[in-house]
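Just one chain follows, in the form predicted alone, and it is written as structure tokens.
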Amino acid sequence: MNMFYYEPKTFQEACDLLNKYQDDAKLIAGGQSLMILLRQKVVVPEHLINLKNIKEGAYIKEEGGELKIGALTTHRQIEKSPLVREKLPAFAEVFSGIGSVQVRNWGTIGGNLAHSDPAGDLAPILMVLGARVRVISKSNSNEMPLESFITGYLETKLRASEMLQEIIIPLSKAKSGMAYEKESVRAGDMAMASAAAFIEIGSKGITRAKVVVGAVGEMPIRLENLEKELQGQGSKGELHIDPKFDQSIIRMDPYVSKEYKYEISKVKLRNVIQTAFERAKQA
């Protein structure tokens, strides 16, 4: 089957193409995820739309107390951004653990989130930060929490005529800290288990906590019971962390057992909660 190839110069042109070809089209930005699927013939689109020439899609800016990142911004651009390093240093750190420099020079934040691999590094920390995504189509634009955007294994709420335009991260005004850790076979590999935490503190200890475990289930999971247990802790400088979660969510892994994934996840959860708490105290 012949494949038709397009290089739109604007989001509007890309949306027009998506609206026209719907399920017969696939978007490609950095191609770090899609090229594998194309080679394996997991997906065989009739129309391939390359977004790399959409210059308006790559940016990092602060606006209205929020950090806004264009969906076509590369991992390397975010990793090296002075603004990200100033406002969200732990977020910048995450990118140094994604693949190689070559991968980070091509991969985009929007492509990573739209692919929705549960072993990905970005979704867990963006979820604890309360990030939202802007989704656009030919005739519409709307925002939704990243937490509701991701719906399952390689699945999101994106319709065939829609694409990601922007990721929006609220910047906390309180004393806060965040942290992310993952377990992988080699440095830079996809995670076998990961954890992210965001902590805000006040005079009476933790006032807000968000905790996510990643790479163990079909999608990153918020641990709301653990978040509630952390409320009010830390007023005397110590935390009691009991990071249990439902083991039934753990999926099979070619490298390790479910039992290992569960135990290493608990270790990572303790680490990131403690680190986020210490960073909040130093903020």
Given for the second form:
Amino acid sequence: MNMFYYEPKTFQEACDLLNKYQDDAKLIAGGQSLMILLRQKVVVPEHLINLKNIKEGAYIKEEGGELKIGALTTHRQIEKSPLVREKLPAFAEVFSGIGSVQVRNWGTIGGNLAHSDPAGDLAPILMVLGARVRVISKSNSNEMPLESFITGYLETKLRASEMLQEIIIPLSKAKSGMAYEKESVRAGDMAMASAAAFIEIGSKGITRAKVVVGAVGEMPIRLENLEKELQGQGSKGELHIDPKFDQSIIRMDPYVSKEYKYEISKVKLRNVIQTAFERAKQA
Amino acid sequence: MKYPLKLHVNQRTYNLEVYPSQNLRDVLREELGLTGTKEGCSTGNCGACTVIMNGMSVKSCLILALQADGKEILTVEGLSTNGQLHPLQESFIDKQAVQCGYCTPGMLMSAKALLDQNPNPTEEEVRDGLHGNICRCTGYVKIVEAVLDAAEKIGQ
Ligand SMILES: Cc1cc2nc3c(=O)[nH]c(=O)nc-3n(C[C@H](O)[C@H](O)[C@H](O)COP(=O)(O)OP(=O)(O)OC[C@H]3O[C@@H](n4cnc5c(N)ncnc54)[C@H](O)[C@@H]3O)c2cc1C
Ligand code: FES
Ligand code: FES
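Following the display of the form predicted alone, present the structure of the form predicted in complex with its partner chain.
Below, the chain from earlier opens the complete complex, with every other chain and molecule after it.
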């Protein structure tokens, strides 16, 4: 089949192309997930739209107490950004564990989230940070919480005519801390289990906790019961963390058993909650 | 349908026509005959296809050839100048960091990108810089030694 190729220079041009070709079009950013699918012919688009020439799509800025990151920003740009390192050091740190330098040099944050691989590192962290995404189409532009954007295994709310423009991360004004850990076969590989926690504290202990278990399920999952149990804890020091969750969400894995994934998830959950709490105290 | 592609590879300019689905590695190897860049996995895992594009190391199997349009590409063939091996190549020989050699071009390009940005890396930084490159033979120790050795030579 013939494949046609486009290089839009602006988000508007890209949206116009999507609007015209709808389901027959496929966006490519860094290709670090898509190239494999193209090669294996899992995805066979008639119209391939390269986003890499959208210069306005790669940026990191602080605006109104929020960090705004363009969808075309590479992992490496975020990892090395002085602004991210200053405002969200625990977030900047995570990037050194994504693949390798080569993957981070070309892969983008927008592609990572739009691909919605449950083993990805960014969605769990951005979920606990309360991030939102800006979804645009030819004539619309809407913000939604990342948590509702991700709908399943390699699935998101994006419709054929829509794309990701920006990721927005609120910067907490409270004393807060965040932590993320993953377990993988080799360091830098995709996670087989992961956990993220964000904790805010006041004079009476934890005032807000957000906890996500990643990689084991069809998508990263918020553990709201655990979050409630953490509420108010820690005013006298010790936390009581019981990181159990519904095991039926755990997917099969070629490497390890479901039981192992459950146990390792609990270890990771315990670690990240404790670390986020310590970081909040030191903030 | 084919599209025009202008590639600057090892300081030569090539005007080509390629299909949108072609990756950079296959164009380098099959259209330009630059077979130093290796095919290992085609899934982004092995790093044998690593080249330097506008100063950044990338896996050429995971880049659309058309995305490299107008960019400066350096492959292993471009490492030596006037028949003089690059210090990294010399150190790989001196330190016996090559066994079967299949990973070597990718290792050299990752190491070159690292040293260009960080001329004086620690052992840990070298290991991080080479993390995306798999070697099935050496066990990495001699490769890391070679890169540290080259960094020292270049620094002198
Ligand atoms: C060896 C290797 C190791 C990796 N390890 C990790 C890891 O440890 N952790 C991790 O999180 N990830 C890992 N990844 C995945 C990596 O993070 C990818 O960069 C990322 O998943 C995809 O981003 P991309 O820009 O390359 O997107 P692409 O591959 O170009 O696109 C991915 C999908 O997103 C869509 N898309 C891209 N941009 C947009 C947009 N702006 N709007 C709407 N849709 C869009 C595409 O149409 C496609 O469906 C790894 C990849 C490789 C090859
Ligand atoms: S062939 Fe490109 S990473 Fe293996
Ligand atoms: S020398 Fe054989 S793979 Fe590295």
